[in-house]
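Form predicted alone, single chain, as C-alpha cells, below.
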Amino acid sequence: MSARLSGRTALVTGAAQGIGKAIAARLAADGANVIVSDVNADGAKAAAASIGSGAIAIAADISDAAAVSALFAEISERFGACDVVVNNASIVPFIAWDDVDLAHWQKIIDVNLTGTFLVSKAATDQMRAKGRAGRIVSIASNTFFAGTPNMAAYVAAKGGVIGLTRAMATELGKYGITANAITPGLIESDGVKDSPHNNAFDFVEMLQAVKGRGQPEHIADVVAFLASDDARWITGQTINVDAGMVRY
C-alpha cells in the first residue's frame, strides 16, 4: 500500500478475524509493526502469521484490567509504546429487549465500552510517558444512530464509545494524541455471516445510497487514514462508514 506508518507500532484488538484482521493487515501493509490482540489466542497467532510483515500476536481479554495491564507491559518491553491503537474488540449480540437481563447488559458493557476505556487509558498513559503523539481509533457502530432492534446493550455501549472518544480528544489533544471513532454499517465479516444479522443485508442495502455489501476492508481503509499523519488535524470526530445508510 504505502510506507506512511513505517516505524510505528499499532495495536489492533479483536483482530483474530473479520474487521479487526482486515485493519491489522492494512496497517501492516502501510508499514506499521502490528500487534494482533484477541481473547482467542490461537486465532490471534493464526491472523498474525497470515498477515506477515513482522506482525505478532498477544492474547488478551480487554474486559479484564489485569489482562490489559499485562498486554501493555509486554508492549512496553518490546516496543516502548504504541503509536496507534485501534479499539475493535466487541461482542455483537442479537437479543430482543424482553430477553435483556442484567447479566447480558453487563457482559456487553464490560467488553464493548469498559474494554475500550481500559485499553485507551493504558495506551495513552504509555504514549505520554514515552512522548509519543499517538492515534486512538475506536470502532463504534451506526446502530447508535439507527437504534437497531435486538441490540439494546450494544447500541448503548457503542454510544458510550462515541462519548468517550470525544472526551479523550478534549483531554489528550495537548499531548498531540488524537481520538476518533468510526461507525460501520452492516459489514460482511466472519462474525456477521455466522449470526442472524446475516439475514439483514438485503434490507440494509435498500437503505444505502451506494449499493452493495460492506466489507471489512472498507473500514480498514478509513482506519489507515485516521492512523496516519494525513489525519493529524482531525480529532474528536465520528466518521460514519455505511454507504450512506444513515445520513446526518
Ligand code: NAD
The other form holds:
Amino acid sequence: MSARLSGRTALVTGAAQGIGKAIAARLAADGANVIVSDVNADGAKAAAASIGSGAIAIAADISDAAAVSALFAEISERFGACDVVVNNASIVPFIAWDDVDLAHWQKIIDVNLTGTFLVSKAATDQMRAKGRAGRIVSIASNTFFAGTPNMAAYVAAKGGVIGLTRAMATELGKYGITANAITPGLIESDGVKDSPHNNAFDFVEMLQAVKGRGQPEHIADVVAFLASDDARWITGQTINVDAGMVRY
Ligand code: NAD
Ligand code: 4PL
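Rather than the form predicted alone that you just supplied, could I have the structure of the form predicted together with nicotinamide-adenine-dinucleotide (NAD)?
Then the entire complex follows, led off by the chain already shown.
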C-alpha cells in the first residue's frame, strides 16, 4: 500500500458510516492520521476502531457553530491543524416537492451547506495560522446536474457547496490551500440502503455508461487522489464520479 499521505492529518466529517467511513479508511490506508467525526458519537468511535491505528474519533454536529469550534480546538491541541479536510457529512432526504416546507428547507441548508461552510472556515483559518498547505475536498452530488426528484433542498444545498468550493479556491490559493468538490452518483451507502433511494439503482444503472452499483470506495479513491500531491495543480474544480450517468 502506498503511503502518499504519511505524516498528514485528515478530518472526515460524517464518517461513522457510508461514504465518509470508506473515505476515512482509504486516507488511513494512504498513511494519514484520520479524525473520524460525526454527530453520531458512538458510530464515530466504532468506525475509528474498525479502521484501527491511525484513526481517532471526535464527535461534532457540523451545523452547530459552537461544536465546530470545539472540534477545531481539540484538533489544534492534538495535531496543530489539518492538512486535509473532507466535507462529507450531510442529510440525504427523500421528500416530494409537495411535502417540502420551510422547516425542511432550513434543516437541509443548515447541515448540508452551512455546516460545510462552518467546517471549511474553521479549518482554513487554522491551516493559515499554522502554515499548512491544506486540501479541502467537499462531497456534493450529481443531483445538482440531474435535478433529481424528491430532494429539492438537497439539490440546492449541493449547488451551494459547488459555489462555495469555487469561491474558496479563488480566495485561498494564495495560502497554498486548494478546494475541490466531488459529485457522486447514486452510491450504495448505509444511509441509501435504508431509504427509498435504494429503489432507484436499476433506473440509475440504465443511465450509466459503465454498469454496476456505485460503492463508497468509488468515491473514496477519488478523494484520496484530490488529497494527494498528485492533485496539486487542481483547484476550484468539481469532479463528477458517477459511471457516466450525467455528462456536463
Ligand atoms: P449516510 O447517511 O450513509 O452517512 C452520512 C453520515 O453523516 C452519517 O453518519 C450521519 O450521522 C452524518 N451526519 C448527518 N448529519 C450530520 C451533522 N449535522 N454533523 C455531523 N455528521 C452528520 O450518507 P452517505 O450516502 O454515505 O453520504 C455521504 C455524502 O455523500 C453526503 O454528503 C451525501 O450527500 C453524498 N452523496 C451521497 C450519494 C449516495 O447516493 N449515497 C450520492 C451523492 C452524494
Ligand atoms: C443519482 O446524492 O446522486 C439518488 C440520493 N440518486 O442522494 C444522492 C442520485 C441520490 C444521487 C443521489
